[in-house]
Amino acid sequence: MSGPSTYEPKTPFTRWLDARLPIVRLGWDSFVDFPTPRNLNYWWTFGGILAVFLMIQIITGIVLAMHYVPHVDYAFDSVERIRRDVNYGWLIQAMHANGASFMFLAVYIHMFRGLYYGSYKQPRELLWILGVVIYILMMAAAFMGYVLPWGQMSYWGAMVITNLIGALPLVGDAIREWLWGGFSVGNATLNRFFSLHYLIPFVIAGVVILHIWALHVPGNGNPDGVEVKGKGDTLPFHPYYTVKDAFAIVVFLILFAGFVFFAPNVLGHADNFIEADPLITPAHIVPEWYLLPFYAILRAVPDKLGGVLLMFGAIGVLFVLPWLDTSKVRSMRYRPLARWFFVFFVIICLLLGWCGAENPDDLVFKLGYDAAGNETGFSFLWLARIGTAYYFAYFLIILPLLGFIEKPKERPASIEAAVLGDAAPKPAE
């Protein structure tokens, strides 16, 4: 926890402001003198990276909304006009489109770090839940943003996903018709998606504030998973972690700039550069790469409703994760068995992404030919089913059981002891 405030106003104006609206004190206590565990590694910098990319998405999105036309007859052309005719439109559009991918890359790393180091465990359950809420809002904003260019993949992606929502019992049809604004995907749908896509990032910003607030109550977790026991365990956030985060942000922005300037369209789908045509269905309808694992889970079940429930369940299980993991040890640094299961879980998530990008009936590898001369082998559908089974087993079976059967390694007595070891100062005799 941060403890009592150390901020001291120096000028008459800051003293006057502090007595009425202590906003400078809040910033000082939250981002300057906030006691932060001294052993945080670079995996902890992705929260700051996400904050930077959220600002990039909001700013570029506001500019793009000034020129975009949310109408089925003009949307596709307006995006092309932004790229070709608006001053620096090519740059702003490329930053916004690639920024979504980089934001999801950062959030996945952030979430996997939380899973590995047990950042969801008591007393940080609400912090984790707010993070999952942010993730769901990001997915909603990304899906609706994918529809706005009104290309072939935009239109048919909207058609497929909204029809899946219609499979939900009792409320599915009503939600689908509300999203459509009628009886099919059309102009009303595009207007709704544009409005929601514009609104959701500001909602995300609000939840991010709650997320930071929830972080500053118990304080940061750390790679060793032990709680702060004294001043020797912490360092002030500034300058130590502001410099470290700034370096990581610059490195990430350099990678981002490489895509924006040299490969702005490589992460998009070629069919989305064709204007939407309700009469021509693309050969293979796929979402953006960051949604592919859930698309694979959706298609792993032949039943439409079952697939939808599994897809939503794959996200919903994250909300109850703090209570599913029964181990008293937070960090997998000291859980050798859990570490192997986690590594395999990451591999499975990548495999599910691969399966989501491929035709489920295509073969991963061939085994031979049947009597009719057709190729036989192991299909992407079965690989997705195996991956789906492990995904749910990891949360619902493996993590609950590991707390009872695993023997953790000995943990350090404090963060200071873990960092300094024998070099730690000893009390005078």
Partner chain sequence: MTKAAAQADHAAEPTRRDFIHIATGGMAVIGGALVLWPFIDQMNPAADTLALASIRIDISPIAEGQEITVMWRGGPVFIRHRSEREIEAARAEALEALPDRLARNDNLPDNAPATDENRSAASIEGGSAAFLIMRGNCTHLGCVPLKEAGDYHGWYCPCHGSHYDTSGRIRRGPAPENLSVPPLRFVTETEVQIG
Given for the second form:
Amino acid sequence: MSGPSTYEPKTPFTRWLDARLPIVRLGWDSFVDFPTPRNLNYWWTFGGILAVFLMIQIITGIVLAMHYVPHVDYAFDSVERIRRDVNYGWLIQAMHANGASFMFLAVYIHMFRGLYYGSYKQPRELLWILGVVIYILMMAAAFMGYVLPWGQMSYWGAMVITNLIGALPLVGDAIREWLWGGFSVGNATLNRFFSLHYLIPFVIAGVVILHIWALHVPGNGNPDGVEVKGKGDTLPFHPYYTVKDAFAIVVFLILFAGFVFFAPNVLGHADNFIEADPLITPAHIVPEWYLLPFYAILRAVPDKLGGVLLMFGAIGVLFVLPWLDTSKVRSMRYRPLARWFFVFFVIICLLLGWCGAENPDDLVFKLGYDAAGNETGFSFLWLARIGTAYYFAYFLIILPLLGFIEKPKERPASIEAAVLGDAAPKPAE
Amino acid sequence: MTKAAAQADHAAEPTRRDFIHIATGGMAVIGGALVLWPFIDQMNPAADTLALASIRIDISPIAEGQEITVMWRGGPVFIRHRSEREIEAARAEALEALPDRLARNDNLPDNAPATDENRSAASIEGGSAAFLIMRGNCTHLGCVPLKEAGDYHGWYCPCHGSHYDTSGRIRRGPAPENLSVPPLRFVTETEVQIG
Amino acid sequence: MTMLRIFAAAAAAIAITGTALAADPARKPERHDWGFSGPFGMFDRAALQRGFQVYQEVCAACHGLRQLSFRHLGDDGGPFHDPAYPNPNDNPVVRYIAARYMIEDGPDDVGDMFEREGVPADRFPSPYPNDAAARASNGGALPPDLSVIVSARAGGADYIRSLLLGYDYDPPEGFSVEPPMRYNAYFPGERIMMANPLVEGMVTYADGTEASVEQMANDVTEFLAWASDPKLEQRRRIGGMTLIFLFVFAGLLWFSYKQVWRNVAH
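Can I have the other form now, the form predicted together with its partner chain, not the form predicted on its own?
Now the complete complex, all chains and molecules, led by this one.
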């Protein structure tokens, strides 16, 4: 699809450079003259938004590391010092903390877009898998980053997550101790988390390059799910999509700035303003919002190991998704049944997030009183169980079966036909 | 619409189209420049570092001929209670004999000559000529000179052989400037504030 | 533009989840109309100064303020900020406040610690040498440090104010509160070790304001809100300008986008 390069070096220097290191040619072919489907909607701008936020996180992170002290006695105070005394530290710290949330918001939209428009299907399976790898790395980076301020939520978050590993049979305890570098979460843990938190974003950047490479071989998918067939289907990436992406990025930045400047701590938790205390657990510990659905899945199972396996399974199932969906139709625009199952899937993910934030024994709604006079009703635990069941059923039962049952709507012959309707020239096939 | 047609259209009506793109590009450049500043400024000394930038020293316990070194802004400051002989030796030098004829005193104008009066604490309100207070890093590459050493019996830098006289002025060796006098203020007769 | 609506809804959903995470106190903090709440609210300088007086004369006996130095009081946005002294270390009010504290320093030439007058660079001294001493003096309860207390409590300023005013309620029937514990309707668990700290007229405000219990609670809460978030004013000022810039930029990009795509069906 990429076709022969259209780059023509114009000056003696660019000709000289192009013969030795065709880096300008690479950039030109990838981001200037790259043929891009003309029908991409705004859901396709989140890749660019994510690239911007990865850069924001790396730059603000490098800056924060200049002032942060990774030691249990100083970490909390050093973050307060960044907020109070370092020039513009309050701004950079707020950008970094909220940037993580916004990166997850963008990545979830990006992933749901992929799910709806079938972006994981042949020939883009590897592109999807690389995306899942990036997502897992993001969760690792976010988790370790959350430990660094060494507040109560940092400490107890680290404690709970590392204890999940302890659920593994035989090797669990040994691995947990190895992760901690001690007999509990402590200074050694904080130091290694800081080191890894600094490393992972660069690994993410590396996988992002692979992700874009894997994107540029088959080219972008598109909302109609039909492959590019001719020149009339595409537009050069620049200026058409550079300006569209830039507009979407700035709109997203408005929302980001709203949080950074006017509600910098809303997405955090009050308990993380209390320095870590290994003797007192906060009354109500919850992970950051972007991990809540997985937290709900973890708690939906009464067995410790079972919960852990289910939680990892919830992410692991994404790796095999390209082979679970049996439908030949890529975009759910043309899948009348699948789109409703998808909408329900999105709602279930949000409900799971809600369950993760609440106490499992609390009631979603009450139905009456039992013999002892206690309220009875539908608890968050059961909502989480139903949600978990649907989550897995969507991938393991619904998508595989729908391909055989569903009768897809008629698809357009080409992107051009989809865009122009009757005015389109007849495809040359 | 093809690219060629778009370009033809561009040629027909250049001004309005160009204006909006130039304005947008201009905004991007301005925004980038404004965002850059916090990321540069964060490396400047923080508020707590700046707050520690002044110290107060009681100089009354320093006997004649004695010298103490205090830490100020992360480096040494020499406070020397000079003897009569050292002061005389410093005053006897003709200005023309000095490699650096400027006083290098933060409390005086930049062009003040390097006389001993301009170097010693006599240049500060409430100070006496007996005290010489100056930064203790050689003006060559920052080593700390040794006291009461060198050809001029002032300070001698062992790193690259710079000789300073009893007024802290460079006399011989690679150092380009006299040891400089930091901002000083006498809070009381015996207490001096540096910075 | 459906996209943007979905977006706004997502943002709202996040914000709601954020507040839904609060722990459950016995009684919901009473909402108070703070001058600093709302996106462009600022602190009331006079209230901050009165609040600092209450902190100094009442709270400081047991509660530290260890993230703050005296110089912070004179920072832009702080209680004693004076535009004539951009460097708070030169601010005479700040110097005077600092000088009334004795600060342990040292070691001196012979290795002994000594006490000296405070300077603006010094941190607020802690009322106790360490946590164990603090617990021992307070029947086993640790008086929390107040530097970030408003950020560190779900409910924020409303909670702190309500707690300070929450001693007037009687415990519900059958709810036993053994002395030295007290009943406080807003405290999680409702049994609190801290005695009712505020008594009518216990401070004499320099500006002549009547020191009612509610007045003192309002003032000290405002001061503590500032202590938790000293860059609030600066943040909101810069934030307002940033948003204006971004809106204009987004508008220009929108027209630019329309220009580029004007004859392309998509």
